[in-house]
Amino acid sequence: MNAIADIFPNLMQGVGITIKVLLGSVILGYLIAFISGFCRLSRNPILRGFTRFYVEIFRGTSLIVQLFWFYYALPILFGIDIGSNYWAGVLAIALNYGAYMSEIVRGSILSVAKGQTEAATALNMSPFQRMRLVIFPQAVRMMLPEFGNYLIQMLKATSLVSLISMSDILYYGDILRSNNISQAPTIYFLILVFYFIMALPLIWLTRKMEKVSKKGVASQ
């Protein structure tokens, strides 16, 4: 128990930076994905190729070398400053988290009944009007879920950002073991606890949004 009392307070120090992440990235992560869902059904053969080659690049590489290349390859070889480790880590999390989610934005309006926009058609509505009055609302509804694992996801994500020298619980896991290496097991342990404790209120989140996705969303 005092292995605890004595870790417990250092782990804490941490919880900040992995909230200012994660805040950033799921902000970010989100914007991202929807900017680049609605790109992939442009019209625009130029827009639709660019965005399909960023969603490629960033779901078929590794998030850990993405996040190197933010840090240390841009500047060096481009001269690209991206400003923070804090910045750089949110960069390469948003962007290879909205690659996936823009998928299932994607995917979310184009599984829209045909039926809808024929009906809002015969209404008269513009394409503006039919896609923000009709197919959009269900489509947010079907891309809930997935956006809820995916907050999920981005939480576990930023334990990544203490390899760039963020200052989060893993970052101050480390520094201990480092110290101790017999209290790892202990350290660890309690990192475990402090991800899943802060899981809690999203998998909570998440159930919510599975429950808002099963209504209202058209069939036919």
The other form holds:
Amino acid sequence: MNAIADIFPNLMQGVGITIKVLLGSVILGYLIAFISGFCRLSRNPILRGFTRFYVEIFRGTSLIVQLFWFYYALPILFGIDIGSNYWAGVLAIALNYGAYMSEIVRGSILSVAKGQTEAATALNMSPFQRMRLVIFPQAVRMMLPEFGNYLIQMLKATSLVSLISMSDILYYGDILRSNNISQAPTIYFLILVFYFIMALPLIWLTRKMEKVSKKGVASQ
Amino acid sequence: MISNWQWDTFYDSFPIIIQGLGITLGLTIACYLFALIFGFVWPFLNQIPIKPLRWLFTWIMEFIRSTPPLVQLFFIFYALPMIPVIGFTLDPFTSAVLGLGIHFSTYIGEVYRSGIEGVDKGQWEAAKALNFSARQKWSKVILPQAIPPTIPMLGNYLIIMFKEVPLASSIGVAGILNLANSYGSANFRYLEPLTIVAILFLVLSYPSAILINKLERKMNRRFEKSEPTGSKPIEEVKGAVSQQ
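Would you mind generating the form predicted in complex with the partner chain now that we have the form predicted on its own?
Time for the whole complex; same chain goes first.
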């Protein structure tokens, strides 16, 4: 018990960073997902091709590789500095999961029943009205359960930023471990519990979203 | 704009990184097989008739899948040798197989579960009516219908595993990412080796993703035709990082 009392406040120092990284990558990630999801559906072939290229690149390589690439390689390549390891981490996570989620956005919009589009056209709605008032509200409901799952995935992904020396929970845990190796089991178990506690509201949210999405969608 | 690219470094680091490719691929296969086998555990544990136990195992599974695999790797590599009762040391490769294998077995368990649930109720009843033994029921009726629709999803997990395996570089498995990083820190050039790693990942995972996509479509068509069996293709598996 004494050991936990020693370790706990140390790990708490990293919680803020973990949550900051999570918030940044969630907001940016969903933004990217919606933008690139819509771009994949656009009539403009250049826009479509470019987004497709982005999605395939980021889905085809591994997140940890992208993270290292953003942190170590990008500044050398373009001679620019992203500014901090915070932005390298957030950009890598958001671009990676944005690519996966854009497929969900695209798939959901495509799977809203055709009759809905036809009905909206029959009511003399403009394409923008059609999307805003009829298709999109239904599509969003279909996206919800997967979006919830990706929230948890992104929370798990934030642990990677400790590898580019951001002082998140795992980073403090590693410092503690190097000071006192025999404490390793307690330290890492506590870290796991920390992540689980942060994941619990997200798990609950995902279940709620699943329930919402089951109601009132006209799919084929 | 791209002025800092050095072809010398590129050619210099290429053979070093390729050395690690065998280990990365071997680790992928080992982790994947471990997850495939260990994945069978979860659907069984989640159906134990004793309620508190069932509840406990459901939460253990939830715990494993919603905490980062990186921390689990560290736990197995650094913490297991320090636990007094266990006290054995594992080499990085085995730790990675255990850590990533257990983590992904919870996902694969879900795939199995949804496969089994996809088998029509009438099939269970028919097997019962024919007085099949439990073994006959599973081997002749349930599994032949439950397994085929899960194959594309399981294929997906092979690719996902391949992309997660570089995590093991953080506990010192000398795969491609590890070698690229150590080349980078020795020569102060990270750009070229890391780009080689990214390209290797694209070259290996993209074609296989297309293949699995094709397989999925083929399976979907097959199961639409043989609808009376009641086997539905799995559209979504909870928590899966789907590949389109």
